[in-house]
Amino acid sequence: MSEPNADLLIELVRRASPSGHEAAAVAFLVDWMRAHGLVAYVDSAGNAIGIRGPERARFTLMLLGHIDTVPGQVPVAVRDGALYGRGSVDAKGSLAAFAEAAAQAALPDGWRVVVAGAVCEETDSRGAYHIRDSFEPDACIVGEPSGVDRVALGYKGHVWFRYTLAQAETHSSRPEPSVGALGAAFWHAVLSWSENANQGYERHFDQVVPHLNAINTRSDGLEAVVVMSISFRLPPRLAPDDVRAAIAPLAAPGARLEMDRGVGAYLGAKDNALVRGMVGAIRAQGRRPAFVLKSGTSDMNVVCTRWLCPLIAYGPGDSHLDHTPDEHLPLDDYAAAIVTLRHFIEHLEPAAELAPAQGTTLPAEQRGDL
């Protein structure tokens, strides 16, 4: 077994790639994959794609990471055995580990591995939508920081709304509520609805969580306007349209409520060969595997709407460091993730044993207490 090193990861983190500006990092990763035995290219959406294995292989393992980051510069440095830098945890650590493992592994007969570095995961996920429509894998691991001994089985959904209310300007001595007060009243009604909707659901993953992103008022002396940005983290039992139907009646007369974008939650099963394979790979490194459900969203929420294969998320790092000025990844964890992923790839079962996905974004008539 070759000794993994962090050169790929360090150089990838050094190439800043906030969403929409990933080209330099994509080009570097594609060049690296070509130099390490993968057929690699930049697709029409700007994603980095690398493929190893027979073109007409019966089975495909998708290793789907993302190469973009949120904005903000974190000085790149290696200190005390950890790599500091924007994207080290979220999620270039996972993506680089995917590429290293795919390049090093001895592929089982009948399998090919696709490494995908998707663009714009932190914004509109257009890279993942393109990948979703371009491949039909038999199994998929999404690259997100779960910790080297944990497998993520699901992600909450997410939906955004824009609330706008305009009314004629009045003197502050009048008893009528201002647009700002009406906006605040709508927000409090949303909080009350969320609290009621969460009755009986103790687990955080099963709760709807509202967030007031922004509230602003303006006036030209004749008309006053309030604009609010509101988002919700969603459990599997609620789809974005369910939330819109629930909160629309809470809006003040004349208000406009627009749903910007949304994705449903995904909850996968523990009992399939993909999960068993990853659990076995973690145990093979002398670690105790565990499962986790994530309160954020990922490209898993996008691809699950079309891919019926089993899905999990895995990658090194502490997700609590995502998007923070202290983002850093212990390099020992990065190396351990590569070894674990390589073991997983080398022990892939026939795709017939993987079984269809046991979790998905469920239609309304099938949603229940998961």
Second form
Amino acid sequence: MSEPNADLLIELVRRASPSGHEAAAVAFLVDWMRAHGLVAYVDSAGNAIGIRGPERARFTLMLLGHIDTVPGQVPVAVRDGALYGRGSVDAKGSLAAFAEAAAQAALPDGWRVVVAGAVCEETDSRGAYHIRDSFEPDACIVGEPSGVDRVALGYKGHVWFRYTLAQAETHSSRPEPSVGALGAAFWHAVLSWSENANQGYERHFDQVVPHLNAINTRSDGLEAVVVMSISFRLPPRLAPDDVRAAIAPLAAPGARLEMDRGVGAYLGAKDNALVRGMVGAIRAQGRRPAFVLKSGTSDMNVVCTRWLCPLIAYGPGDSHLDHTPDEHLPLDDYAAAIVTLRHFIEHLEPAAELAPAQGTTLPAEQRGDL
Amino acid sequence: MNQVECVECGTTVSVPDNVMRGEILVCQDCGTELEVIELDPLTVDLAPLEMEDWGE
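Any chance you could show the form predicted in complex with the partner chain after that form predicted on its own?
Time for the whole complex; same chain goes first.
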């Protein structure tokens, strides 16, 4: 078995792949997987797919990474044992570790491993939606930077709204509020609703968090318009439609409130075979494992709407460096993640022992699948 | 039914015969979550802590 090295990761990071422009990185990864014993191809959504193990294996482990990045060039360089570059942490480190581990591991009987490099995770998750509808895995690890010692059990949901209000222009000396003021009033009402909805919930993961992304006014001299973009990070107890139902009555008469898109939160159980296996794999490396709940979203929020198997997220790197100009991944962490994942794969239990996903607090049809 | 000692408060914790490595038990006395890290001999340690983090 070859020693893990960072060549795959470095070459992936060198191939810039902002969302929608992943083809070169996808082609490279597919070629690499073919050269390392996987059956690999580009699917119709543009995702890189690699499969190792019998085609008719009883059980499937899905290692779902994403190959796209946010925009912005970070010069690619190895300095002081760390790889700098856009996507090194979010999330080519996880994806490359998946591919290395899948290529190196001795697969247990009955299992096959699918490595997916999904496109457009940072925008509309179109790659993950396609993968979700193409596979029915028995367990899934989503590739995101949890840190080598930590298993991510859940991600908050996310929903976006557009609020538009138009009214005839009036002289500013009149007492009626402007559309800008009415928009601000709606935002303050949203804040009050959120504050009330969070009463009694201490964990940030359990709180609904509104965010005013933009507020713009315009006028053609006859009509004034305010357009606001508002989003919410959602706890498991609130689906996107719940928020719409709650804030719609707060809108001014005549206002239009549109839900752009949304995904519900996911919170998995901490005591199923998938979690036990990863925690054991982390301990086997002499590390002390921890669980983490994430305030962001990931492709986990997409696939959980169909896949009822256990889901976790795992990958090397510090997520605080996501999307920053200082994005870098310690190569020791990358190597440790490969060893940990390989250990996990080689000790997979029969899928019959995999408990169904527990702790997901909303049924699939309510978790948002927009 | 086997028994182990809670590593936090020392209370005796009952463990089912079919317990699995990695299974999480809860001390009925202090509420601490305990992870079964070895089956023979039966050994528990503090279960992984649950923390929160920003980002993806």
